[in-house]
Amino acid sequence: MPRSFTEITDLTKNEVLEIFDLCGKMKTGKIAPKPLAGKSVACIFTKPSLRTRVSFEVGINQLGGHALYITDNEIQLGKRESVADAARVLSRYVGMIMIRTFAHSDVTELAKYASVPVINGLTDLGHPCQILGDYFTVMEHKKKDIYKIAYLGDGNNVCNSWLTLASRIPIDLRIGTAKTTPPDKNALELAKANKGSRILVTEDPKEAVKDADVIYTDVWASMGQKDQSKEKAELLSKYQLNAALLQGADPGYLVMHCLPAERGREITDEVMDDPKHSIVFDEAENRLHIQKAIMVFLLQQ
């Protein structure tokens, strides 16, 4: 059976580190494999995308392959035909499948029935490519055994993938969120089970950012939840990344946002554009490099 990447928990700690090593070598041009030469990759999108689509398509091209952009209107996954049947059919045509969608079950079912690797480009449950790229970005800017990372805002898919990463490698992860917007319970339990990590969930944003190396946020209402924008803003306004809140962080703190940002809501312009502390666009760039590393890793298994 092919290896797939549906969440970070599909990997061991050593495999996570191997992907980081691959990512660094690709970014510096030390290796230039073409494992997708003569192959196509089906890229299924049921959600709009800038970074995921462009970074995957560019990465696939650089690896020698051809990206096929497939929309939900075209295949109606799980409606026009079953996810299992679509997985079986696509496996006869392509060398790999990447999907960005709503239901995490669609990704796991594709992986179950496909005979080629499947990659989770984002679901409502997790955003694993994003978080691996984010952690790689942190390692580029700071060298520490364990990072103090504060995530502020909605306990969403990005937050969940930070937790699943903490279940594999040691992280001092602080999550500042409202009582009614917690992360996934299973992801939280997995992270707490890793004795090398320290996990804190708090309603106090100042407690979350105290002495933190990295301050991270995301939009308060994700795709498919925009009808909750007003409600989420009321619940999460005190978790906004602004200059006053960040005074409590480590003096050399880094600011991160997975983008797209709703400036003036979860993060101020002053913080996002700070040339000393913000690495928002470095992490966006690294989506390309980490996804190439993930694809190469899966093809080597």
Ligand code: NVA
Second form
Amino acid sequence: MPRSFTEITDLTKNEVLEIFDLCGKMKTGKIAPKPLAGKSVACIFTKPSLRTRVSFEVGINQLGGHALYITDNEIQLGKRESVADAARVLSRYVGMIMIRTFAHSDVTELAKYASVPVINGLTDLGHPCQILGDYFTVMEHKKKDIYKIAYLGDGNNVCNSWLTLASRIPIDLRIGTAKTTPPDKNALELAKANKGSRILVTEDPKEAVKDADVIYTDVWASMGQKDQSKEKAELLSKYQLNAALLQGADPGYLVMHCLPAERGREITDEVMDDPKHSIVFDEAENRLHIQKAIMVFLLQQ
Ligand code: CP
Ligand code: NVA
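Form predicted on its own done, so how does the form predicted in complex with ligand NVA look?
Up next: the whole complex, starting with the chain shown before.
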């Protein structure tokens, strides 16, 4: 069975570090492999995307391959035919599959039946490419053995992937969220099982940001939950990244957001556009480099 990347837990700690190393080489152009030469990659999207779509297509192209953009109109995964049959068919045509969709089980099912690597480009449960790229971005900006990372807002897919990263490498991760918007229980347990990490889930945003190196947020209502927008805003407004809240952070704090941002809701313009602290566009750029590293890593297995 080929190696897939459905979550960060598919990797060992050393493999995570190997991907960061490869990412650095991709970014500085120290290696310019074309491991996808002559190969196509199916990029399945049943949710919208700017960063993931463009960074994968550009990255695939830079690695010598050809990207196919496939939406739910064509594939109707699990409806027109089973996920397993779609995996078997796609494996006869393409060298790799990248998928962004709702149910995480569709991604693990694809990975189970595909004879080519499958990459998770976001599900309701996790966004692992995002978090590997984000951690790489933090390392570029600050050199520390263990980072204090405060995630404020909805306990969603992005938050869950911070936890799965903390299950592999040591992170002092503080999640500030409401009682009714917690992260995934399993991801939380996995992170807590890594004795090198310190995991705190608190309803107090000030406790989460205290002395933090990185203050991170994401939209309060994710794709597929936009009908809960008002209710989530009521629950999560006290976790907004604004100047007053960030006063408690370490003076050299970094602000991060996976984007797209809903400015004025989870983050103010002032915080997002702060040239001294905000690195949101550096993290968007690094999606390109980290995904190339992930693809090269999977092809080398
Ligand atoms: N951060 C991220 O995955 O952005 P898109 O939804 O635009 O792909
Ligand atoms: N949590 C957000 C992330 C978008 C990149 C969502 O799933 O919509």
